Structure formats: structure tokens, C-alpha cells
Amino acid sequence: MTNNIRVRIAPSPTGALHIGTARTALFNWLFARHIGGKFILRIEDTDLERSEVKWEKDIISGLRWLGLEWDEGPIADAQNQKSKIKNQNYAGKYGPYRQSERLDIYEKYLKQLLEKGDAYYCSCTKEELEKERNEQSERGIAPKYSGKCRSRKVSEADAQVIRFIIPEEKVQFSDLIRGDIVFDTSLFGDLAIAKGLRVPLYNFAVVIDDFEMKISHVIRGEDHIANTPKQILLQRALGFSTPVYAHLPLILDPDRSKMSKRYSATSLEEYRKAGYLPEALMNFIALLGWHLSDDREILSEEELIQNFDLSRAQKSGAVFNVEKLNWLNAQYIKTADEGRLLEIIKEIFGEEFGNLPLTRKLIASSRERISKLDEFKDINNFFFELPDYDPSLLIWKNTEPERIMENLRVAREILKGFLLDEFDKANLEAKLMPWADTRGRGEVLWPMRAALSGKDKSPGPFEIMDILGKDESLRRLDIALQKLESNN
């Protein structure tokens, strides 16, 4: 039975891949993988007017980046359409999977409708229809179109659109995740379909893709709840089966709204660039809606797969917490290979900040105090150019000037007596730290670091030490020791 277990993502490309498409992308791959069904990508792009090739190049980038890599779909570059399918540029026996490459089969199933009399031509226009919706609010009446172009012989010239004629009965249907749904059609008017026979409606070409290419579910976001009944409406009129729902819930802010720019529905590359690691993300999204009995937080791409129940979503709204993402992201950056970690901050900062040699000294004393890599450089910015500072920085507590600048002479001189291989935070620990314990760790270690680093917080002195190198640990010092000499 899992060999027909077939389920869909279906972005149009009319913007950027963002949160929302990205986890029900994911809850449709989870759900495949888990059971041992088929992934397909379709590319809803018969908006023609707002469809781009640059967002379908993004949708089909932030899938690939976050690790849904689909059965069936779109071929996504030259190399894999010339290799594996020849003259063809989708993967799988029921493409194509652009609905722009499908219009012959629209037109053979709208053809059909209006043969049958379950469709005709409207030509009611926007300012009719508009006129009728204002008149029907005004007696109290739900507005819904009246269907008076049905017994009206609209030529296909004359059409504004090709309206499906709704029957007026209970639909009801069951939800996998909410239970038995009905809805009251007499309330929705006359569906329109289809701009004209080569330009389907959405509600139209869903229909006709999911029945083509044998979806079995369609788990989706629960905005399209109310189009659901319209769809197997349509489906009754035309002899189709009907597939399994699932209506995952909404994404909302941390305020409860719908979710916004400012938070959730930023685009998946947004946080590509921003250095989140896809696997914390796919983490994250996974858990809007959904969790394990044992609400586990931390749980990896084959954790997921194993564990993946739509049983378990949730029916209220998922909140969006950017604080959550952060400290995921950081977990996952501790444990993550330094090698790509250094790829990763290349990609954000450019190839030659990546490739400078303190860079990788960097990653591994930072990445504990990071939550994203595009912080990399905020935080480790002193590394590569001592900021400019007041001479009060160097001051421990009520500690006298003088006192200061003869400790860092000290220290000064210990780290002269230093060969450059010793020179490793063990090293400098061991022979400094029993002298500061005579002076004080305070008034000896907090000058050294705020002479090292120019701030007020920083990684300890050792540390930075360690990473500067010995010629470069030298001058800030003397930068210190010149500072608190001019001041007095």
C-alpha cells in the first residue's frame, strides 16, 4: 500500500520560499519518508502575470538546501535534465510538473465540464459582480455570485470566466488532523474555473494535477480548509477520486497574528544567509504544529523521519519563536564540522574573510557563544581590528592607574620571555596566573583582556592570546600601556 502513498508540495512562483511553504513542504516529505511514499514538486505557475523563473529558481534552491529533495518534478539544472531524462525537463511519468507545461490537459477537462452543461461561460464583469456583492450586503445576505449567466448563452468570445455550477448539499469530509469537517455549499455561488480554456483557475488545476499525478494526500496549510469542498465538488463532476486531507495549522507571530515579515514569513533564504544550519531550521519547522509524546526539542533529519505521526499535530495555531530557532541553531552549531562551519561564514562574509587563517582559530573559540553565523564577525571583530577605546576601560574596579600599567609591564615581560611555539593559551595560563593570584586575578587579568580585545566583554585573556600570536598580543599591550601614560 506505501508503493501509492503519493503526496505533493505545490509553491507558485511568485515570491521568494518562505516559513509557511517550507514546513508544509516538510511535513509532506516527513510524511512520505515515514511511510514509504513518493515526494513530488509541482510548480503552480499559471499566474502568468506575477510567475517569475527567479522564484521558481528560489523555491527550488531552498528545498534542495534544507534537504527535501523531491521523487518526481522539476529538473532543477542542465546537468541532471541531459544525463538522466533526454529531451525532457521533469523527473517522473505524470509531468510535466509546471502548470504552465499542462494547458492541453486543462483544456481536455474544462471541455469536459462544459459538454456535460456542469460549466458554463460567464460574462458578468468585475463591476457586475462587484455591483451584486455591495446589493447582497446590503439585504444581509452572505454575498455569493447568483448564477444568473446559467441559463444565459455566453459565446467563449464574450466570457469573462468559466464558472463550475456548485450543487447545493452538505459536503463533508474527514480531516486527519481535524476530524470530520461539513460545509454548506448553498452558501458559495458558482465556482469560477478558469479565465478561458488555457488559463485554469486555481481551484480547477489543483484538481486536475492531484487526480494526474495519483496524490493520494494533501496535507496543507488550514487557509485552504474552505476550498476543500469546492475541490471535491469537482471532483465528483468529473468521475475523480478523492485524496486524504490533512490542514496543518496556521504559523502565527509571538502576539498570536497571522504571521508577518518581521518574523515568521521572512524567506527561507533570509535565513540561509543570516547562518542559520539547515538542520536546525528543519528542526525548528517541525516542531510548529507537531511534537513527539516525549516533546523532545533536539532531533535529527532521521529522528524526524522515524518518528513522524500527523496524529500528533496540533490543531491551534503554531507560534513562532525566534528565540527557540536561535538556541536551536546554536545547539546545532557546537557540534557541527568546523570544515563547513568555514564554508558557511565564506557564503555570508566573502571568500577572503573565510580564508584568512584566523578565521578558523576563530570558529572553534566562538562557536559556543554564537546562535547564528552571521554574528561571527560582530563577535570576533577585535580579532581582526583592535577598536579604538577609553583609557578608563583598563581600570579594574577602584585599582590606581599606576598600579594597572605596572602590572601590564609585567605582564608584558613574561610574554616577551615566551618562543612563539609556547605561545598557547596552556602555556601562558600556567606561567601568568600564579603571578596574577599574587597581584589579584582582577586588577592583573581585566586589564589584560581590555587591552587585548578594546571591550568590555570579551573572551578571557588566555583565549584571545592564543589566537592573536605573540607579535600582535605585544602591541596591544603597548597601545594599553601608551594610552594610560597619556592620560596621566
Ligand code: GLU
Contents of the next structure:
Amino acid sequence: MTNNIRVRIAPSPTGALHIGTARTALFNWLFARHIGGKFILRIEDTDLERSEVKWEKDIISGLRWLGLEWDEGPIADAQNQKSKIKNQNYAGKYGPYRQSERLDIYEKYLKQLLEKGDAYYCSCTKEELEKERNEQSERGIAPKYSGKCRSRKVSEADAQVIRFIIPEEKVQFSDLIRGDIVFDTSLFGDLAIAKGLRVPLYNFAVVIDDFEMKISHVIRGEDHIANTPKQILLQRALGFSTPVYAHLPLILDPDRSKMSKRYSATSLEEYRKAGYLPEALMNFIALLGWHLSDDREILSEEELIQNFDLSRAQKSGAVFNVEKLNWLNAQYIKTADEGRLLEIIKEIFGEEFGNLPLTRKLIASSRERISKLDEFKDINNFFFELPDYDPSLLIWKNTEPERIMENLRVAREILKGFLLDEFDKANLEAKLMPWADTRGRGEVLWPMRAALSGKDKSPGPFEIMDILGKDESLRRLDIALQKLESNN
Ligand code: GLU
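Switch from the form predicted alone to the form predicted together with the named molecule and give that structure.
Below is the whole assembly, all chains and molecules, this chain first.
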């Protein structure tokens, strides 16, 4: 299906990819994929001091990891259709997609505004502006730029900034999520739109790019809502049409303050490193401010695309509940392909983490019990190395140590009688359980399990032995017996 729906994610590469940006990207992507429109990535790197290539890389790799491929963007690679024009490092008709490469375009429109008298050079310095603001505050009026350079005929050489004349009126727009919104622009003051003909500022560059890139819907965070009337006024002055706006609710911490590092990690990379699966994170983030009419919580990518509907987005803030994320991730880990889990475990812990057959066995035994893959090592460490433990760990409730030792000795003899290729969970269980039942399950199974794991919590003894194999299992029972014997 082809249509004119075009949306974009426009991150500034001034820091690691934030969960909030990932959510905005996901909503745009879902919107486009649901309706058969295009999803565009634009890098807003006009803030030269704060923009860094490493952050652009982080953003791009994070979006890819989440599975949000874009149709047009700054990097031409195998997945994107390469531009036909030689040496162009972007894919798509409306590039470049990096603002720092679009300076000619901005200059053209800045000149147009200056020539029409909709913008002017302003020579006011920071100090003068501050003084003006202080005086206004003292007189009890809301601070705003007085517009004194409007009539001053400042030359380009003397200018600090280029300002756009804000018409004083009520600007109204209809937000897809928040409904009709009206701003009184008489409170704004003339807007700085560039520091020079080739140094555009955010509100200006974004208007030019959204127009030039034929963006039909601007879906972005609520923190941009106050920018919208300014952008609409610029669009009018330039004779552009206005896209449809949708402002997503803020993401909040559990105490309903704006999401901060105090409660949970804010960068996508941290979630990746902690062993969250991208599909679980996508599912979780999609529900930050949006839900299905039947409130289903586990939704595949296809289900999200099929059901996505911005009119179901909420206006109020969306609380980032990390317990819910952990629960969701645990559900995904339970059913994920083993090969993928193996890959992620290697990515987190390094190639050397266990030999492959053992790691596979461990995945099978622990995938039901972990909520993030970075727990995998901690809960499985005892397989690789028996931790030192206190002999008291081996004692089941009030059982006498002698009796525990007796049980461990009998268990050891039974295990010794096993052929190597019969030493598996089912056989071990079949042989040992009837005997354990005659002694009392707790007093047999607890010390065995404790001896095999050295921990107070672990999988059951048969499962551990299956993974450890006969020799290592016997070695661990011997260690336990030595501990009890030397303690007695
Ligand atoms: N570069 C802006 C940001 O990262 C984009 C805002 C917008 O979507 O208009 O917040």
C-alpha cells in the first residue's frame, strides 16, 4: 500500500539513546507500519558543541537493536535501498538526513524570511538580554524579549542571532492525543531561529526539515508541546502546510516525577547490557502511554503493528514500572529461541562463559527462573565453581548431623553404581527417590542439593547432577562429607 503518511524520529546526538526517545521512535514506527507509511530517521546535530558522532552511533545501534528499521535515514546499508546518486551517504529521496549536512537549505529559507521582513538580525548580547529580563521581573511582568532590534537595522556582521517576528495571536492546533490546544503567542517574544545564516537553531531547522521531508505527522514527547505554536507560526510565514501533531505523555518514575536515573536506568544500552530481550523491551515500551482495549499485556511485534492506534494513547503520564518490565522479560526468556539466548549470554559475559554444551544445559535449567539474562551467571556460577559454604548449610531442619552424613554416604554409594551414560535426571530420580521416601525426602534431598550447589537456593539435586555429571557430583558429595566429619 502506498500513501503519503510520513513520520520521523529526530534524535539529537547529545547523549545515549534515552528510553523516552526509544518510545517516541517506536510509536512513530508502529504508526507508519500500521498504516503503510514511511518512517524516517533524521539526526538533529545542529548543536555543534554538544553533538558527538559516538552518540549518533549509539542511537543508531539502539534503534536497530530494538528492531526499528527506518525507510529513509542517514546511513545507506544493505537493508536500506541505497541512493542512486554516487557518494551519498544516505538512503531516501529527501536527504541528507543529518542536519549538519543541510546548511544550504536552511540558509535559503533564512534569507527568505529576512528578505520578507519576517525575521531580523538582533545584536543584543546575553548580558543585555539578562538585564532586560531582570527589569521586567522587577516590574512584575513576564520576561520576554522586547523586540528592540526589530527596527534597528543590525548588519549581519554585528548580529548575535536571527530572530523571527512572532505575530501576537492565539495559535490553535488539534493534537491527536490531547485534542484542541490554544497558545497565546503574545507571551513569547521574537524567537531566535539561528545564530547565523549557517547556524540554525532547533525550532527553525525542524520546521524546514519536516516540510522538506514531507512529514505528515509529528509524533513526539509532550516536552515539545510549547514549541508547536512557534513552529506553526514559522510554517505560516514560509507558506508551508502544518503537519498533524501528536504529543506523547511524559514517562514518569513511580513517584510520578519525570523519569530520572534515580529509579531506573534511562539509556537503552543499559537495558541491552542487563539482558533484556529487544522484543520484551519493545512490548514494554509500547505500553508506556498506550494500551489495547482488552488490556492484553504480552504483544508480539505483529500484534503491536496490527493493533496500534494513537487514539488509544493516554494523556496522563506513563509510569515506568521496572517490575512489570522484568515480568515481561521473564515471559519472553521462557519461550525464546535457545540460540538467541546463547548469543546474548555470550554478548554479556564473553565467549569464554562456559563451554557450549554446559551453557545450553544451563539455559534449559534456568530460563524459567530468571527475569534478565545478566542474572544467568550469578545463578549458575556454582556449576562452574563450588562456592565455599558453612557445613550447617547441609543440615535439614532438626536432623542430627550423623543422620545427614549417613544419608549422604548411602547416596554416594548409589551414585557410584551408575553407568556414565545412565547418569541423567530421570534415571537418578527413579533410583534415588524410592529410597529417599523411606528416609524422609527432606533429610535426603536437602543435604544433597546443598552439597551439590553450595547454596541455599538452587535447582533440585537431580537436575544439578544431570548437568554436573557423575565425577563432579561425587566430588561434591565427598566435600560435603569431609566438612561434616571435620565438624563433628
Ligand atoms: N531533536 C529533538 C529532540 O531530540 C526533536 C524534537 C522533535 O521531534 O521535533 O527532542
